[in-house]
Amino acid sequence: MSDKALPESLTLEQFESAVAELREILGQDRVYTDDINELRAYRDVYATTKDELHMPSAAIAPESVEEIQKILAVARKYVVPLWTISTGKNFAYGGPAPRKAGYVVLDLKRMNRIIEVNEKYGYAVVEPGVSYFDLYNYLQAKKSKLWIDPAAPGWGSVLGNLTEHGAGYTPYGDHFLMNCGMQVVLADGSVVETGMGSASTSNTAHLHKYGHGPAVEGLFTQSNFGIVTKIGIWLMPEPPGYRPYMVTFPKEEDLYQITEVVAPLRLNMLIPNAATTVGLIWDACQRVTKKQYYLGKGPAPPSALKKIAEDLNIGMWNFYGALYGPPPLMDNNWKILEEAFRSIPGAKFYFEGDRPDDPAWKYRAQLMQGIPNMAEFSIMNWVGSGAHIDFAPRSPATGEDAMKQFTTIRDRAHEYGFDYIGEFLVGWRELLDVFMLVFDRTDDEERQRAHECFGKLIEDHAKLGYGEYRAHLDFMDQIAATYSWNDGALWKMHHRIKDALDPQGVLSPGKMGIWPESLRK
């Protein structure tokens, strides 16, 4: 490794001294510096930019809070920037790669204990390295009657997804909302328990969120103010009944009425889980590739999309939902839902057993039942050597806003030669559009186009008043700049908090556009 890969404030000699001290703390087998055999795993295989822009100088894997405290002492001594990850599986938003070259990845994958599962009160307490698969398998082995709420890729970290404001598909799908209790290590090595957990004799740390005084958990989500080492998360008791359903719609313009129908049903909890309207290609990728229907350049034409819909018996939009509870309650609720959906011409209904050979149905039905899987990665097969970055703006949950988002993204994607692959989710009161920008990672020119397209989408949506709720590593500063009300007052406050809690800027400098004073431009 050359000193050109290091931050300007850190010499190669200083870095090597820091690594030597880290080896004393962790041992040889948990400090990684070999660029070919060890550090390659910490690069984003889906990056639209060059590897050297996201090349860590080392990676380290502690197993305890005590080791993290000792690591932080070394980081402060040499001013080594640490980039914290839980499992490094966040490939929709930049993967495990650090924000800039020269960082040391603080990999918490070995901190993978399921500390507690409380069957009576319905919660779990986990460390960062616990994946959805881990927690699900643990509950299954214990014959637990609790459900998890997994994000679509089951290999992701429960803690990591929650702290990045991730979501799932059961009624417990708002993951940060289900957080209760958090342990954080600050840059100076202090360990903080939040909420009721801060009371020395507390027995309600994971039962009541707020405790006494300001609730601070949110400060440690999507930020670089501390290292979250433990969370409590509420789990859903297994309901007495579960019925997934799918409704297909034949026209692109149906999105308007679907959203108008779904939003009040979601608000009134007749649809209790993530109300998801999925575009045709997203579902089709589970069974077919683009080349089977279109060999030309650019986005697949309407004729190809129509043929795919006919062959796979799916719509231009496909709505997935589920009923939960006693059968009489589900029966009554379905009468209301069916009447509402039938108001949209061409709606077709499917239930358990109607689509036995449809993998898209299977993985959606599993997610809404709290069963993690990896099926969504089939979308990468659409273009062969596929890669993706996800654009995820939020808007009001109206038909007008849904169509505005869809047409804006579709037209911009087509301009740059990409297909629209997206889904819309109605949350509590807002609409989330997840656009998966899929490109060929082996084609440098296509990667560059994808990068430019993504930047344009940020500009487009800022003008429309739609803010993106997560940020890809390469676009964190650009997205942060769109939150500009009152001369960027919110980000100025973020910077002040950063300067107070981490004045040397050793914790993930630049994450979400939050920089220490020494690195601010």
Second form
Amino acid sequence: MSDKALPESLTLEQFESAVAELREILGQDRVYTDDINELRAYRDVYATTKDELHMPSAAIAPESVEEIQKILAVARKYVVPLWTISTGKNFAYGGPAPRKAGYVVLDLKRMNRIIEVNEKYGYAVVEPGVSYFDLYNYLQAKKSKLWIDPAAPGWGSVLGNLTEHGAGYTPYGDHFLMNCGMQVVLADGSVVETGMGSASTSNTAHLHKYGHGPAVEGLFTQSNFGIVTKIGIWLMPEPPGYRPYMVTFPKEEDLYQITEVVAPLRLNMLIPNAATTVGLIWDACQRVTKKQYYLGKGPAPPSALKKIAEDLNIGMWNFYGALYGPPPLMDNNWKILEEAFRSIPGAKFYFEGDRPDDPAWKYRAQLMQGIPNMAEFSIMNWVGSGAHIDFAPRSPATGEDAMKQFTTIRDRAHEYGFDYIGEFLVGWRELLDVFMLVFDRTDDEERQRAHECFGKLIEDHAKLGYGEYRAHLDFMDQIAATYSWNDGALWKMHHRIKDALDPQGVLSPGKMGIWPESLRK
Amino acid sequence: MLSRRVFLLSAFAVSGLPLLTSVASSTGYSSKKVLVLSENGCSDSSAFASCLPVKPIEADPSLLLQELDKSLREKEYEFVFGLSRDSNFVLIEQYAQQNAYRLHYHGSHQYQRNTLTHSVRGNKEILESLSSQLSGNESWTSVLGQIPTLSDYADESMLSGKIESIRSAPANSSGHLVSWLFKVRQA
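Target state, the form predicted in complex with the partner chain; input state, the form predicted on its own:
The complete assembly is shown below, putting the previous chain first.
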């Protein structure tokens, strides 16, 4: 017990007393304290740092709001830092691991009820433990005509992904935008329903987002101001037609023109879903590994990439999109899209049935149709025992910005010996670059190098004016510091809210760089 | 301790049947329930699959993982054993750990030019057995098949070893596979 990570402010005796009280609430089998047999499930398997830095002291798994309220009373009494997770599958950003060693993980996976699916109005109400697979399987069993919008890994929590500002690949891909209604337990144990749900006779809690007064849902996303225990999420009605397509482009510099072509089509909603331009290695990892093309150290050279492109019949960039709607509408839209893409020399077009043996096509087509899967983890095999942390900056959706982001990240990655494995998504008006920094998780030196590289990328992008929208545990403070306008006014406001709602700082201290007063010194 | 032959004959069911069967109580195991998983689509894992009745791991492991979660939650198997790409090991490990299964053996098998290197962790008996057999000419994937028979609840140690052999990667090899064994934690 002497080496056990403990909450900073607690003695071993106090910790054991708190655990005893938690066991009275949850029973023996939902309080986990054994470092080897139980708490290894709460480590960040893709960490760039040592496990000890994020080792929890315990984990607890409530099944109801009432149990959470009782847990909070114990947390306030002993000042136990609780790190809330839904299913803990936010890999590349820390997974189930807490921000600091010694925290108690509040694991909500057992709160896994699908409370309502409304077929007529197209929404679901779910608890934190409901995964994309759970909701998809439920809808399939009910022969529902509603689609879900899964994140790329289908094992993740619907609620967790939404509250982390996650995204999917159907027209309902901006998950927080599709939120309507939220239940939150505050640090003092009080329970709040947001929006129309707070009206005592409400029948529109999941139909209208705002209600009367401030819309506060955003305060409980990417934050530590409360524990979200239920959300309403709008679901897309199955369209009368669906046609996925892929367009490949042969040259790295084509990214400029692709982005210029796609941005107005997306803005005008001729491309209705998250239009994704996928880099060569990202796509190739579904079928090959680096070793099959390059045995040297450092990034794969251009000659290897060219050979992969030839062998797999893919481009240096591969655009995935889909048409949705009645067939005549899709026919008309395709004429416009095809003409636009044909303006880029070397563009090749693929449709359903053209790539029967290409798993990359298959899983992309599924994602754009709302079918959850786990295929994307193949990317980790690029380097053998691969792991990744994701760097996700946003910029205007222009060719110039796309190339600037791409070359900045690629060059920095190469400097540190890593490959560029990335994709670009055009939102309505912005461009999101997801760069997977893939490293060998069994190589301590490489993990350290990946860590340093990531920190440099944040610095690089801050200088260029690009902010990241999400962060791994280890980089939350660094990224928060880049949101520094007006002497850091936004984070100062966050801290005032934190102090008001959670004066003892028991809820996820340090989440997104928001710390309670006692830990801000 | 079971002999390898007895174990293979009795513990693994034939393809198409549930992967569980009873072993005589005199062996120390009243019943031995084993699930064996193998990556689909590469020649080494195909060779492994030809030795044992396996459930294949498809390019998208979604369905397998959902079934696995359910069966591990219900403690349907005492052992989960397999040969896979590393990405799938990581996923399976998540479900194993959260359902009270613990890693008792791990092997990393990497081709580099004409050398196949096995980096293995397991108890003393596993290490000694693999060391004596993996450096020879015997099919390495069939040698792996005995690992569950060498696992012992009483021996929780995880020693490390490295074994090299001269061997070229088969034509469709990814160059790197991992083998692993999870055992349900004794209450």
